[in-house]
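Single chain ahead, written as structure tokens, the form predicted alone.
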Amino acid sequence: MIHFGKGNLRIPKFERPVYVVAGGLTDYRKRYPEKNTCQLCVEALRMAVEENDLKVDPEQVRRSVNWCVYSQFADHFGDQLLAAAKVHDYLGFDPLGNIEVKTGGATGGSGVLAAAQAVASGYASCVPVIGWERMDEVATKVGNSYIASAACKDFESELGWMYAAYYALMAQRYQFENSVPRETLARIACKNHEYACSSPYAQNPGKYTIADVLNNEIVSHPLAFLECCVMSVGAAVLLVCDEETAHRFTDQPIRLSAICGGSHTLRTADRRAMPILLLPNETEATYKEYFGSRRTDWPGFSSFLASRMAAYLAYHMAGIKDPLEDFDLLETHDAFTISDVQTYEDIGLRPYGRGREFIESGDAYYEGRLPTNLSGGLIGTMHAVGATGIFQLVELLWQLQGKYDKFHGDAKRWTRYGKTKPADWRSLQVKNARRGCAISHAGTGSHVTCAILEKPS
């Protein structure tokens, strides 16, 4: 049994405010032979400094940078050790200092956390976070095995060197405990693929019915192809600054009011039971009838302690009382439909055992109480792993700045990526959005970050 000490649950604080001011993306593809990794990173950085309505020119931004953070999941894909050094040089930031972050699928979120710590401490005042993944230089089967090696190779790898198999077992356990219909999981896939149809960056958009998902080819029972994230090539950039620099750069700085991390054992079977860590919107009475009857322990095999830990710290850091009421937007790490339902519970959108209600009620949809993954998420748009957590925050930034249409609805932007803007394109701009949250998740829950962006009051 795990018991926390007082110091374990100390709420983090920034010594000075941290802001995000601009973001840039590439489009995301299964294969991208036309451009190398450095070119993709340059493209994303150029969008950030040239197309975000900054009040200073790109050269002034470059001259303001004093630290850089790079985010790449695996050297294996591009067969280049110290790839960050190569990108750093290519972007023109030598001889400034830099670090490269690797925490599996949460690498992008962890990269932003590292940048925020640098700014909050006073070490730096302007930090670009650049993330990418090059997943097209190996066969899909090999790529799956590379990704799967982010789980414990001594144990989980015996399940077939594929993350879908790991999560399929979780899905089976979760359904056993909570009787979640397959149709509920299919709704998540349909929603995220459809929202990707409004994004020029999306790799896997589509309008599907629940029947399409249920009849889709199975990857690992019960998960179908349409319920799994895509393997992508692409890059993303987020510019993190202190308050003075943020206001010098833009009239619409967005505050990073909290970003916190949690972790859990790499080997899922090593996860010991513990008293449930309650979020601000929960009490012991919330679970009086659930644990001990439908489930025997927590977090068990169907909840993510790392997600709960990250949310617990971030909510207290940012003063969040009820995520369903306090957030206007949410980006989850929807690597699989089952992990999305699990995350709904871990971050307090519904109590444990009732995650299905969030999607079934309509709360997760555009114009619902808490629109989720309007970007298309990992299922519909991308999972270029090192870029993913950054991509989520870029999408939130543009929503909070009221720039969804600018970055998604311009026909010329679609043409830039060799696409035609759909005749039935619709704006997914959330009106008067004030605060958003993003969950960046690794492995079977080994690392998670929870980031909260909000308009300054």
Contents of the next structure:
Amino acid sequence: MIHFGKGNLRIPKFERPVYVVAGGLTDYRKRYPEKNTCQLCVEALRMAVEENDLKVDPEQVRRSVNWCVYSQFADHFGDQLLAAAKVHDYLGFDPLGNIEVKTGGATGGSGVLAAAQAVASGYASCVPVIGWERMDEVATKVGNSYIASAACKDFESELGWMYAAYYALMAQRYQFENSVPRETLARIACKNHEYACSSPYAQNPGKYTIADVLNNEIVSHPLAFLECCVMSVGAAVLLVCDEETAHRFTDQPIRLSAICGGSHTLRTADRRAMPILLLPNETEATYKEYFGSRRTDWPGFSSFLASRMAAYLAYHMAGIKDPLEDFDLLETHDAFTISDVQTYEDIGLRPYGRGREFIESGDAYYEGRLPTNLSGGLIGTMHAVGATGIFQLVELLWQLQGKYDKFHGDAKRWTRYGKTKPADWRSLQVKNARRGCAISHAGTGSHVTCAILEKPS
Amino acid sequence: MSIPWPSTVIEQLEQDPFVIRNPKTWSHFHSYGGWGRFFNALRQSKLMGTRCRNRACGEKRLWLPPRCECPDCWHEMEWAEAPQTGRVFTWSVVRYPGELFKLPPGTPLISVELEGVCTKLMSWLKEGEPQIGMKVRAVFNTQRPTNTILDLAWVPA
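Could you give the coordinates for the form predicted together with the partner chain, as opposed to the form predicted alone above?
Starting with the chain above, the whole complex follows.
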């Protein structure tokens, strides 16, 4: 879609308000044979209904549910088609209707979008979104092949059978066009690994120096292992409700003021040039000097039109004028350091070509202007694909409710996962956070959702 | 009558948790369908793309990978030969490829920019060190083709 018609850019609206009231997670591990997928999903659901200070008991939640959304990326991994039916049964939700959503890495975001649509339209009033991925049934190399099956199998998958390589192609071009120092990319990896140190759920926490990342082994030039997301097993649950149910369940409902989706070609190769779609905080003057000998077109290999489209719709839907000012928290889909910088630009934190400044200025850090991926993100904490977009919103929900410490700092919670709370544990609770944004992202930008959560005023 | 227990054993790898090994060794019979002409042409050392036939359509350039129908207007497309020299738009050397990769680790992947083509075809560099902007020409695996996109590669021009 190069030339937009009026209908193509229609701003979505909910017929009635949508809220999120509770979230649940498992811990995330590279290998988790101790629990089968059904157990992991039950565990996340139980945390949602038992540990979120709800005013009703779990049985009353069960009696309120009237639709379920399931979110799993790859049947290949779980080796179980119609897995949603099995999970739905083990969660005890039969014979309620349900739907399974699949949009690659953005599956979790799309699952929440589907639940929001159900609630906003009046179809349902109480919808748990349950996501998971079981990536440990095959060797890592086979896992990478499975993931690369989500590239074009006729013209691209054979070229590496490795998604990191497809991002590496974008990284090289982005670097050529924008000359981002390797150190800046390394800082993103250090930041997210470090924030993961505060999370009992995290699979890959660590305190690394920039030198550690720069000297780390390369997966596909220029991306090093420490700059790539983890491959995880685990589940996440988010409870989405209408206003009446939300107030019945909790004194701290958080409003889902917008969630919108965008898309672009599965093959990065097929992305033709078009005029930049401007966000509310940009004008044509923003890009007067953008194009030149190295930057010849947009979105090219350096930008994600799907992210820009999702942000454009969500910002207009929620009345966001300037994301850097209007958001207090952000969760990005940091599958790779490079895609994070690309995303900063796509969602308007900096104009195109200047994404590096979001990191270099300190904005992206805890106590910066817009703390990003305090959860540890995909690099530090988890990428159990079908659960990821849900996990991001659960972490945002807890932050907005002021419950970061409750869900990350309780020593018993660390013990539950066979871990010891670190002696130097630090709280990453953002004080007085009112509004957060989460980006769920698939492929090399094939599907993206942008969700905005806010405390009702 | 008594049916004997199965003779095939599924191997147990761990006792607690109980982990078994499920082997998977079957084939998929995949058709390239309308794109088959592209793969047949590689054997004649030809690079075939498609162009929209609809005169009213705004996209006049070639598509490579080819498409049978135009995504802009849904009209049928026609086949045409694409240029066999172009420039490297971007590259990466893949050190840890996934299972099924038929080339050695360290193979440079490239995206190629071709004049008159609206896409930037992903491929691989068979000789030389990749650099953005370097001129490359197509080479074809006609002797022992893999029957995949790997039968097309590029070398410095």
